[in-house]
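This document starts with one chain, in the form predicted on its own, laid out as structure tokens.
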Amino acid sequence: MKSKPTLAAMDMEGVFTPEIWIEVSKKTGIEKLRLTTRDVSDYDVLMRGRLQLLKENNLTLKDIQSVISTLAPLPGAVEFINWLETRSTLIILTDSFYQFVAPLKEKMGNPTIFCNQLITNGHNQVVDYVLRQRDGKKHAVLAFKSIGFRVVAVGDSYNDTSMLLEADNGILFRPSENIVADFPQFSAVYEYEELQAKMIEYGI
């Protein structure tokens, strides 16, 4: 029986880049913007809270983008992406937004990234967000499998676990202790060398 080609479906923030909202929190001093999907498993609850904080503090999309423009991929991320793309197809699946990821995408070497969309008003204030699809990471993995790929999925947060559960193999990268405790069925690795070895083990 001919083996299927393997595709890597990977999260972005916390895996290849810093957590954008944490960096915005550091820059603005708004402590509650530090919350991520590691802390709040319901993404809509998390985003509604963020939108309210932006409104209360009169922060615009341009303010956030100015912070993002100063960020760089995590140390070793670009080298890992380059290695992976010589061996497999890489699709980055993120719950972030096209308006956020453009400068980081270029710094990562322009990999393929599936994102969501922000809605702004005439004052450049972020007033809403639109998901491409609810639980989009999971459905992307199901779609990749439906067209004949084996999927190895990598993520770090609660919003990644549904895609890890649907993948042929799932890996947690630098997860928090509570996620490791809640999902012991997934291998947890903490350095790119470990991730590389685990992905080779899984057929990449």
Second form
There are 2 protein chains.
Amino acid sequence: MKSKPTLAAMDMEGVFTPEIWIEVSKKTGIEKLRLTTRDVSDYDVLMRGRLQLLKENNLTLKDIQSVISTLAPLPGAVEFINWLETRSTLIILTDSFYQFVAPLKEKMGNPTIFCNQLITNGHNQVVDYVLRQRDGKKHAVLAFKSIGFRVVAVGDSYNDTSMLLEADNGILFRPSENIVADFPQFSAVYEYEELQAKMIEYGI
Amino acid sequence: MKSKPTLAAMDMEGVFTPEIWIEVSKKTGIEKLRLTTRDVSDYDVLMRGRLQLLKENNLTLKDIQSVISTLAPLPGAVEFINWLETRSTLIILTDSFYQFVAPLKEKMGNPTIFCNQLITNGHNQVVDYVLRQRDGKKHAVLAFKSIGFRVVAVGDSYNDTSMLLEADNGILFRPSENIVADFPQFSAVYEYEELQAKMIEYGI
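Alt. form predicted in complex with another copy of the chain, vs. the form predicted on its own above:
Let's see the whole complex now, leading with the same chain.
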């Protein structure tokens, strides 16, 4: 075995945890917080709308964090992460924010997660957000490859496809039908056991 | 707070765990396995010598792993890692090998560790090693910076100084006196509490 070490670059929401904004929408009753990039294709427009909704509804960061701290990882996620961390290197890449992810990270056993940042004002209101970089998942995969890793990427959604395309192998986990149709080159799996088998096949 | 997210790039041996080859030397009684890059400056010559010693003494990878599995992280290391993982992103960078690190990784709570690889033959004898890349710690720090992180690097030894130099801030943890004299630009700390205080000062 003289091949490169492997690294698993994995999406978080939909793969290990519920979709955070959708859960916040459900628990706060603010219907429009359900909108995603499927409804509003420009991410910045979508995020500005979300921040506006938080402001209109007087929700502070702490309020949102309280909602998020009632969430749990998906059933089987913690066991999957343990399995993966004993046989390879896992880095979770998410477009979500450190301030949202913190309560869930601990419940997942503190895996390494690369996120973006929310900006709050003195009243704990979320006033802005900062991306670590544009198309951060894709660039993280490129960075891992540049330092000698074979990368297997796993995601569920359109915002994961650029990292799946850059990885040595890409896997769709619980994707929608459209994404399977649009990206037939990626294997699609729906349960953690299938995902394990596919990752082993890809050298993890 | 509109600054970049922070990432802590930290050495493993001497910072979180004992020096593995030295412990293997002690427990097997093979005195020459104590040699380090301080004694043999060419790393490849040093490693070839170590592999030769393993062969001469009929030690398989499994034998070495049995020795390593009796080791524990340094006192306070696990608590430090937990503290760090709840406030920042930790990646441990080591020149050691996945096959050596595995038993210690679990005892540290499965942090993310970038390593090198040992090559075994059909008799479980270690016959070769592969570096992920030359000067891997330094290049990992450069990669993290290239994807938008502010990097604080921590190490104890000469093989850490190139990553400390590339990081936004470098800290020496329990260094020898020579290294402190040679690199006066880095803060030197000796206890985890001091290290925490220094890392907080550097934005972690």
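Keep in mind it's a predicted model, so treat the numbers as computed, not measured. Rigid core here is just the name for the largest C-alpha set that superposes within 1.5 Å across the two forms. Positions refer to the first chain, counted from 1.
Asker: Once you overlay the rigid core, does the Cα of Gln65 travel 2 Å or further between the two forms?
Answerer: False for Gln65: its C-alpha shift is below 2 Å.
Asker: For Lys26, does the CA position differ by 2 Å or more between the two forms when the superposition is done on the rigid core?
Answerer: Stays below the 2 Å threshold, so no.
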